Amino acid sequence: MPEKDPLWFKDAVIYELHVRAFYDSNGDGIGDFNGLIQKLDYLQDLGVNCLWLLPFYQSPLKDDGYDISDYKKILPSYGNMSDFRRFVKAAHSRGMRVLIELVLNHTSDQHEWFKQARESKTSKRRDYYVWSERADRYQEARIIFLDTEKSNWAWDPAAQSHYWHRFFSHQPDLNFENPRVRKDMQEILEFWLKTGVDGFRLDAVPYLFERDGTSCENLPETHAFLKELRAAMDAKYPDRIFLAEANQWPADVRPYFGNGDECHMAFHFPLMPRIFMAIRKEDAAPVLDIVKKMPAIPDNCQWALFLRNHDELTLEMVTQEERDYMVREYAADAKAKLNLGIRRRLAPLMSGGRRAMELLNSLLFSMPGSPVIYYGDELGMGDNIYLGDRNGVRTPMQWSGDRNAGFSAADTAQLFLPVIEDPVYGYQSVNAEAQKRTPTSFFHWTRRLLAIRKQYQAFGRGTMEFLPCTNSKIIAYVRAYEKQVLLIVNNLSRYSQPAEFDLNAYKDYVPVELFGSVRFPTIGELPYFLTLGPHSFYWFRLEPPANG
């Protein structure tokens, strides 16, 4: 069982996966909970200690499960409630915690609530949603899915009225002004807490309330409701957590932590695209600038860091100039662009460059926060940008070089999505079985990185101080927690680079490189000099002098 610790999430290494994409146990072409249970040993061997599952609820699957038609039922093709409970128990027995999705903002238009709401203006469910006779309210609210939606209002012929939706038109927004909606959501939360899950990713959380004359994002009412939800959970389940998906600018993300009484974690959306910008520009400035702009967060809170996930590489939280640059550099094929982002996995974004992938993971795993790995990225899996929407990064996990990548015994035509078969990233060349057999594989390198991170709580809980460096291609920082002091140095350039640091504060300390336990020269009064190879990095433990 996972250790009892109310701050466990600070030391979490989170693995994001889609049940239907992970492993098919019954040969119907769709992954399921029984299949996931069979692969828990693989995840334990990799070294992750927290699993985040994409939606697995009853759904028409028009938006890959984010369009929920019943919050308390599991999609039959994934299994049943008994299977889910067995999965949670099996994960816990291996020391892994489980996060699931709580899609607060909207339902599917196939949900019973919406079906009843459409029937008449006097329906008891009518005010579960946001209706209007006119489609010109809330004009200041941006349209999120620009590629598919022209308005945030949709006409419903049955209801003879417009309804509000921030995402797809088949996902009507719930009306959180209605106390019954808030009460029902609290009941749904408790329903899943009773299954033993360790927390929830709160999907699309900035958009819960609407107000005329505002952007309908980050409203005070949203924060009041989150505090209410958090208090209800803490009262019975004090070791469970909320992880906010709030794709906002730094000043707007900070309130989602409240005073340590709202969300425990929030994704660091402002940082993610700037990491990619920094490596392409070979300049530390994008990362340094955004980190320095980030407000301090409460001691009992944590950032969730990520490079890639199930969505596009979003470019909402960058300037127009930065967005143009990123599209130019990373989306040469127009098919790669989606909404305000780029639908690619990590390996194709780095053109398969092993050193660049390792460097990005050095940043992901050493900066303040808890890292999130997207399934398959530990292998360097590829994508298929010619599949619709974001399906190109949600293809079956590549387990082996066998038929269907070892994911399913079904006929190939039955698979929920086709496996990747291109010459570079196809399952014949990129798969877990081959990489587990190869000591120098990206899987084993990632596994080693996770094992090292686990040894030092400074990564998840420590302070961070950037070290000035005259070479702008170098980004270096010190992570410190209790008696642990770590020095991290990253070379953003594709060429070898020199680096010099003033480490006088650590005079007579000895840097010990963490991967090989190699002792470097003792730090003296002169600037400390290092040479880094292309896209390379050092993780050092600074050992105090024997008499220190």
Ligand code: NOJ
The other form holds:
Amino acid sequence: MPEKDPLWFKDAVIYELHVRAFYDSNGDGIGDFNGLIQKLDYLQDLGVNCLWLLPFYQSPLKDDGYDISDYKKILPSYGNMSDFRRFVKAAHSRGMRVLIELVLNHTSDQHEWFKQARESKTSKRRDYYVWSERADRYQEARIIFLDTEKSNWAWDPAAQSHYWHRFFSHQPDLNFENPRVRKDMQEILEFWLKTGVDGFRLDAVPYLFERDGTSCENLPETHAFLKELRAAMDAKYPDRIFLAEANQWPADVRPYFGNGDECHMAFHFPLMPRIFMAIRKEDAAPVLDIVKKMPAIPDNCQWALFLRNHDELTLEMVTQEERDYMVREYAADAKAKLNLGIRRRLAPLMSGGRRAMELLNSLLFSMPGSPVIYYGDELGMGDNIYLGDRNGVRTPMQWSGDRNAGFSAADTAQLFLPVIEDPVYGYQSVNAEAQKRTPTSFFHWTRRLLAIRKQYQAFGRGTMEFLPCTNSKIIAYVRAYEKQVLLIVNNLSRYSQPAEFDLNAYKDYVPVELFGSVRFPTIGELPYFLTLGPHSFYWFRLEPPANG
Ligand code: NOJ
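What's the form predicted in complex with 1-deoxynojirimycin (NOJ) like, now that we've got the form predicted alone?
After this comes the whole thing, all chains and molecules, with the earlier chain placed first.
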């Protein structure tokens, strides 16, 4: 069973997965809960201690499940409620927590509420959604799915009115002004809390309320509602958490933590693209700048750090110039672009470069926060930019070199999405079975990284101080927690680099390299000198002098 510490999320290593893409136990071409249960040993062996599941609720699947038509039902192709309960129990018995999705902002247009709402102006559900006679209200609100939607309003012929939607037009926004909507959502939260899940990713959380003359994002009403929801959850379930999906600038993300009374965690959207910029520019500045700009967060809160996820690599929170740079460098093929982002997985973004992938993971696992691994990235899985929307990064998990990547016994044509088959990332060469058999594989490397991280709470809980370095290609910091002091040094360059640091504060300490427990020369009076190979990094523990 996972430990009872209410701050457990600070030590979490989160694995994001899609039930549909993970493992198919009944040969229908679609992953399911029973399949996932069979693969929990794999996840436990990898060393993750928290699973985040993409939406698995009843849905027409026009936005891969983020379009929910019944919040309390599980999509039959994934299993049923008793399968889900068995899954939660099985995960818990392996010491793994479970996070699920709470999609507050919108429903599917197939939801009973919307069906009733559009029927007539007097329908008791009419007020569940945001209607308008005219399609020119809230003009300051940006359009998020730029490649598909022209407006945040859609005309509904049945309702004879326009309805508001921040995402696809088949996803009408709920009207949070309506106390019954707020109450129903709280009840849905309670329903899932009772199943024993450990927390919720709050999807699209900045957009709950609308106000004339604003961007309709991050409104005070939204924060007030989240605080209410949090208080209701805390009252009965004090160790459950909220993880905010708020793709916003630093000053606008920070309020989602409130005074430690709103969301426990939030994704670090501003940091993510800047890590990719830093490695490509071979310059620490993008990361240093954003971390320095980021306001401090309350002690009982934590960042969720990530490199990739099930969406495009979003470039909303960078300047136009930075966006152009990212697209030039990482999306040479126009097919790789989607909305304001890049629909690629980690390995292809790094052109399969093993050292670069390791370096990115060094940053992901050593900067302040809890890291999130996207399923398959521990193997260096590839993508397929010729599939529509974001499907190219949601293909079946590659378990083995067998038919359908060992994901399913179905006819290949029946798979929910085709497996990756190209010569570089195809399942014949990139798969879990082969990598488990190969001690030098990326899987084993990642597993080792996780095991090392687990030994030091400083990674999840420690303070961070950047160490000045005259070489701008080096990014180094000290993480400290209680008696643990860690020194992390990363070389962003594809060439070897020298680095000198003023470590006077740690005079007479011995840096011990964590992968090999190798003792480096004792820190003296002079600047500490290190050389780093291409895209390499060091994780050191600083051991105090015996008499210190
Ligand atoms: C954010 C999710 O990550 C994305 O996949 C989804 O399409 C939108 N929210 C709408 O729910």
